[in-house]
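Quick heads-up: it's one chain on its own, the form predicted alone, in C-alpha cells.
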Amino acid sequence: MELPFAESWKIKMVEPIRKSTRQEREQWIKEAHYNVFQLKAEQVYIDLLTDSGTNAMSDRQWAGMMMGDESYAGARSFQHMRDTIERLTGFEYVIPTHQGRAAENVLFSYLVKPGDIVPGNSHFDTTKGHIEGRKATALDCTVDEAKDTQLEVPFKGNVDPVKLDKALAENADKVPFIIVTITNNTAGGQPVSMENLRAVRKVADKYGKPVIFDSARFAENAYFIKTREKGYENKTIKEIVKEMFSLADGMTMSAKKDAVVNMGGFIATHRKDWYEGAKGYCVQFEGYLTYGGMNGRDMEAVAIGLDENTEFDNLETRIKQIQYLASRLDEFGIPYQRPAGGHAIFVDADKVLTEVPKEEFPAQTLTIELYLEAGIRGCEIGYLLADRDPVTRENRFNGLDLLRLAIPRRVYTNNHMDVIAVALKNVYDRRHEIKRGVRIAWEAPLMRHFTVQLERL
C-alpha cells in the first residue's frame, strides 16, 4: 500500500486561537464597517486574509535571526542576502526594501512617468496603485482563459502574446517596461509557463523593451512549471528559477510570501542603469542601501528562506494543502478558480451569490458571510479591489469577483481546512437567502479596499 502524503515538517511551537460566538462577530464586523481589514486579530478564528508575512518560519530562519548584523552600512547580513539572490536569480544588483510595495515604489519612482502604459498580466493591487498613482496606465494582457473560472487550463496566469504585441505596436513609445506577475495573484494564484515567459521575452525584444517579474510567489510558479510543463519534470526548482529569471531584466519581490518571512522585500536586476537610477529613491524612502527598511535579522531570515523554499519538498507540502482544500470544496460543488492555484483558493462569488447585484459587491458580501458563519477572515479580490477608473471614476466591474482564501505557510493543519470547507458549504447552502450586499459609505481614492467603510443593505 502506498503511504499517504504527509507534511515535510513537524510542529515545534503553537499559538492559541479563540472561537467566538455569532453574536460577537455580528457586533465586531459592524464596528469594522464590514471591512475585514479593520477587524482585530483576536476577533478572527482562522485568518486567511493573506499569506503575506503570516507564515511560520523555520528553525534555521529563527537561528539565523540571532546572527543578524545590525550595522547601518555594509552589514554582513545584507551580503548574505544579496549573494543568495544572485545565486538563485543571476541578478547582481540588489536594493533591499521593507516589503514588495516598497520595492515597487522605489523602482517605479525611477521608471514610471505620467502618460506611460505598463502592460502585464492582471497587475496586483499595489502594482496597479503605484502605476496609476503616477498618472500612468496598467494595461491587462492576461489570456482570456483566466476569465472562465471553471475552465481547467494549467497556466491560466499567462500573458497573451497577441494582446501584448498589439499593445506595444500601438504604444511602444509610452511603454517603459513589461511586467509579469508570477504567479498571477489577481487571476486566482495561477502560474505562468516557461513557454509563455519566452514568448513575452520575444515580444519584448522585438520592440526593445525590458521585462520585470513581480516575483512574490516565483518559487510556487517554478513548482507548477516542474509539475505541469513538459521537459521540466526532471529539473530542480532552483534550476527552473534560474531559467525563469534569465528571461527578465529585473524583479520586485515581497519576501513575505515565498521567502517565508514576516517582513522584507527587494529589487534585483542585471541593469546597472536601473540600480543607479533607483538607489537614490531607496535612500529617500526606505533607508541606506545595505538595509533598505529591514533589520539585519530580517535579511538573514530572507536569505535562509529563499534557499529553503526553492526546494521541492517545501513547496509540495504547501501546495498540496491548497489542493486538499480544493478537493473538499469539490465535494460540496462550490465554484472556485480552477485549477487550484499555489497560495489560495479563489471562490467565484458571482457564481455563488447569484442574486446579489454586482453594484452591491458579491465577493465582499461573501467575505462577510463567511466571517459571520465561523470567524474565518478571507479577502475580496474583485470589484472593490479593482478601484474606480481613473478617468471616469466609475466602478470597474469588468473583471472577476473572487473571495480569496489565502493559506499561510506551515500555520494551519488540514483539520483547519475541513472547518473552512464546511463553513463555506453552510454559506453556500443558504446562498439563495442572500439577496442584498453592501454599499460604499466612504472610500480612499486609491487602493480603497484596505480602508473602505461599507454599509449592509
Ligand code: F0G
Given for the second form:
Amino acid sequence: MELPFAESWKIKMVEPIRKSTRQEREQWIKEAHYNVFQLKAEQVYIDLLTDSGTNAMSDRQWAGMMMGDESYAGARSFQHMRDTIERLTGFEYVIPTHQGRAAENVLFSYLVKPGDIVPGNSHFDTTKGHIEGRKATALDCTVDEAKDTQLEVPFKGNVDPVKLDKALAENADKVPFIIVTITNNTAGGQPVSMENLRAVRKVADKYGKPVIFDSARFAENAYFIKTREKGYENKTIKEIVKEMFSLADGMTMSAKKDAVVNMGGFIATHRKDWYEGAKGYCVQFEGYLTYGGMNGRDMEAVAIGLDENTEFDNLETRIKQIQYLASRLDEFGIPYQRPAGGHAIFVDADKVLTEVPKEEFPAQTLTIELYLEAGIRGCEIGYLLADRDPVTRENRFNGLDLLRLAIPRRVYTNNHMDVIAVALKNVYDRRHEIKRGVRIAWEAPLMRHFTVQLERL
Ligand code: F0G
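Next, give the form predicted together with the named molecule, keeping in mind that what was shown is the form predicted alone.
And the full complex, kicking off with our chain again.
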C-alpha cells in the first residue's frame, strides 16, 4: 500500500485556542459592527483572516532571531538578508521595509505620478491604494477566465497579454511600469505561468517599460509552475524562482507571506536608478537603509525563511493542506474559485447566498454566518474590499464576491480543516433561509473594508 502524504515537519511548540458559544458570538460580532477585523482575536476559534504574518516560524528561524544584529547601520543581519535575496532573485539592490505596503509606498513615491496608469493583474488593495492615492489609475488586465470561478484552468492568475498590449498602445507615455502579482491574491491565490511572465516581458520590452513583481507569494507561484507547467517538472523551486525574477526589473515583497515570518518586507531590483531614487523615501518613511522598519532579528528570520520556503517539501506540505480543504468542500458541493489556489480557498458567495442582493454584500454576509456558526474568521474579498470608483464614487460590483479562508503556514492541522469544511457545510445547508445581508453605516474613503461599520438587515 502506498503511504499517505504527511507534513514535512513536526511540532515543537503549541498555543491554546478556545471555542465559544453561538450566544457569545452573536454579541461579539454585533459589537464589532459586523466587521470581523473589529473582533478580538480571543473571540475567534480558527483564524483564517489572513495568511499574512500569522505563520509559525521554524526552529532555525527562531535560532536566527537570537543571532540578530541590532546595529543601526550595516547590520550583519541586513547583509544576510540582502545576500539571500540576491542569491534567490538575482536582484542586487535591496531596501528593507516593515511590510509589503511600505515597500509599495517607498518605491511608488519615486515611480508613480498623478495621471499615470499602472497595468497589472488584479492589484492587491494596498497596491491599488498606493496607486489611486497618488491620483493614478490601477488598470486590471487579468485574463477573463479568472472571473468564472467554476472554470478549471491551471494559471488563472495570468495577465491577458492582449489587454496589456492595448493598454500600452493607447497610453504608453503614462505607464511608469507594469506590475504582476504572483500569485494573484485577489483572483483567488491563482498562479501566473512562466509562459505568461515571458509574454508580459515581451509586451513590456516592445514599449520599453519595466516590470515589477508583487512577490508576496512568489514561492507558492513557483510550486505551481513546477507542478502544472510543462518543462518545469524537474527543475528545483530555487531554479524556477531565479528564472521568474529574471523576467522582472524589480519586486515589492511582503515577507509576511512566503518568507514565513510575522513582520517584514523589502524592495529588490537590478536598477541602480530605482535604488537611488527610492532610498530617500525609505529613510523618510521607514528607517535607515539597512533596517527600514525591521529589527535585525526580523531580517535574520526573513533570510532563513526565504531559503527554507523555496524548498519543495515545505511548499508541498502547504499547498496540499489547501487542496485537502478543497476536497472536503467538493464533498459538500460548496462552490469556490477552482482550482484551489496557493494560500486560501475563496468561496463564491454569489453562488451560495443567491438570495442576498449584491447591494447587501453577499460575501460579507457569508463571512458573518461562518463566524456565527463556529467562530471561524474568514475575510471578505469582494464588493466591500473593491472600494468605490474614485471618480463616480459608486460601489464596484463588477468583480468577484468571495469569502476567503486564508490558511496560515504551519499553524493548523487537517483536523481544523475538517471543522472549517463542516461549519461551512452547515451554513450552506441553510443558505436559502439567508435572504438579507448588511448595509454600510460608516466607511473610510479608501481601503474601507478594514474599518467599515455595518448593520444587519
Ligand atoms: N501584495 C499582495 C499580493 C498582498 O496579498 C499583500 C497583503 C500586500 C501586497 C501588502 O503586504 O500586508 O505586508 O503590507 N496581503 C494581506 C492579505 C494583508 O491578507 O492578503 P503587507
